[in-house]
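Next comes just one chain, in C-alpha cells: the form predicted alone.
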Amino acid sequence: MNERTQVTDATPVKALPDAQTVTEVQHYSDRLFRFRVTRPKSLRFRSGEFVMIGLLKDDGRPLLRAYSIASPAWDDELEFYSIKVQDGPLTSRLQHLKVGDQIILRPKPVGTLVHDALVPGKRLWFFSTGTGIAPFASLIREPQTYEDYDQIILTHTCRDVAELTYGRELVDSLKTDELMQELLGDAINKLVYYPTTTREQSPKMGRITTLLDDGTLFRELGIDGMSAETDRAMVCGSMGLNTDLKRILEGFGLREGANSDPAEYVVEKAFVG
C-alpha cells in the first residue's frame, strides 16, 4: 500500500492550541506512513532536532509526544515519518489523519543529532532502524551535511523490504528532485544508501551492529574500518540499537558528544521506534 493525499481547498476545522494544518499523508503500509503539516514562520530549528506533536485526548487535554522533523532546516513545511501502533495512545488517533486536520506542535525543537554536537571529521555514519530514519531524512537534505564531509553513509535496518520505501524513494528522488539538484549539485554523489533487512529476504540481510562486527560493511563499502580521526557517526533506533553501537563505536575510539561538549559521535536519546 502506497497512498498519498494533497492539500487542495481543506475543509476548515476546529483550531487546536499551537495548531498545524495537515497538508499531505502517504502511507507506506499497514505499519508506516508520513505526513507533512504547515510550519509556524516563527519556527526555527536545526536539521535532526526534534519537536513535541500531538492531539487532543477526548477530555480536552492534549496527548504528546517526541517526533524527529524529517524535513530540512530550509523547508516551508514540516515532514513527519511515524510507525502506527493499533493500542497506542497517539498513533492509533494519528494514523488517521487526513489533509486539512490539524495537530498540536509545540515549537521548541531540541535534539542531539545536529552538526553542531560532532567535532569536524571527513566521513559522517547515520546510522538508523525503522522511523528512526526520520533525522537523517531531514540531514541528507542538508545542504551543511555535504559541505562539512568528503562521504555520508546511511544505513537503514527494517524487518521488512515494505518498510525500507520511505528512505529509498526519499534517497532516490535526491538525484531527480530540481531544488534538491541546484542545492547540492554534485555532493549529492557524497551520499551512500546502505539499506538491510532483517526478517524479509532483501539484497542485503543482517543487522547493521552485526555486520560492523564482522567486518561485512567495511568490506562491501571498500572502507578501513573507522577511526576517531576521521569518522563522526550519529544513532536513531531502538535503545538494543543505541546500546550496541555506543559499544562499536567506542571501540573504534570514538567518543561520544553533545550539543555543549562536542565529540565523534551522537546519540538521540529522545526516540525508541
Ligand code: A2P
Contents of the next structure:
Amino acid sequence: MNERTQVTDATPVKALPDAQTVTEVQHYSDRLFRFRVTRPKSLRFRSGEFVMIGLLKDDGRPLLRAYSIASPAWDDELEFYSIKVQDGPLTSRLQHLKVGDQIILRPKPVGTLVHDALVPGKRLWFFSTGTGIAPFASLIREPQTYEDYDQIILTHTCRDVAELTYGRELVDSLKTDELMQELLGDAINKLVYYPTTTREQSPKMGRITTLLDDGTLFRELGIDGMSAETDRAMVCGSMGLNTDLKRILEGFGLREGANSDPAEYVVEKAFVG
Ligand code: A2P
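Starting from the form predicted alone, produce the coordinates for the form predicted in complex with the named molecule.
Let's see the whole complex now, leading with the same chain.
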C-alpha cells in the first residue's frame, strides 16, 4: 500500500462537512469488498437509491462516484459493496479503507430502482450481475418489498462462485438475523434466491439472459413466464446486461418506468471501476 493513497485521520477529508467514518470493512476476494460508514442524521433515502461517495485527491479536490446504498433505509449506518480495480482512480484507493478512516458522502440520494417507480404488481424480479446486487441488498432488507409483493426473485450472476459470497451470506442472514426476523417474520419465505456463475462450475451455470431466453429460469422456478399484469422487474448490472434485459422484459410486454412515470420495470447501471 502506498502511504500517499492511504486514507487516514490525517487526510483533510475530516475538514469537510460531508465526511463519514468507516465502521466496518470486509473483503470477499481480490475483486470485491464491502464497507459500512456512519450515516448523517439528516440523510433520508429510499431503499435502492444511490449517493455520490469518494475521497480527496492529492490536489485536495474530491473524487466522487455514484454508489448504490446497499443497506436499507431503516439502518443506522450506510453499507456499500464495491469492486476493486487496481488502476481505477477511486477503487484503487477505496479498497485500502480501514475502520476509523473517513470518506466523503454527498447526502443527495437519487435513483430509479425504487418502489415508487413501479406500478403495483404481484411478483418482483431483481436481476443483477457483479456489484449490481447492491441496490437489491438494500431492497431485500426493506419491509415494503414484502408488503407489496407475493413473491420476490433475486437473480445474481457472477463470473465465479466466490463472487456470489456477499449475496449468499446476506440472503442466509435474513433467515437467522434476529432484527430481520422481527421485521420480516415469515414474509422472508417470499424471497427466492437464484445465483448463477458463468466462468466457474456451480449448481446453476449461465448468463441470466440466456436462462430467460431458453426458458430454463421459468422451468426451474415453476413459473409460466412474465406478464405486464403480474410481473415487475428491477435490473442492475453492466451496460450489456441492461440492454439485453430491456429487450427481454419488453418482449413480455413490460414498459420501462421512472420516478415521474411509474411502469413495470426499471434499470440502472452498476458502478464499475
Ligand atoms: P460472462 O462471464 O459471460 O461475461 P463482470 O464481472 O464482467 O462485471 O460480469 C459479471 C457477470 O455478468 C458475468 O457472469 C458475466 O458473464 C455477466 N454478463 C456480462 N455481460 C452480460 C450480458 N450482456 N448479459 C448477461 N450477463 C452478462
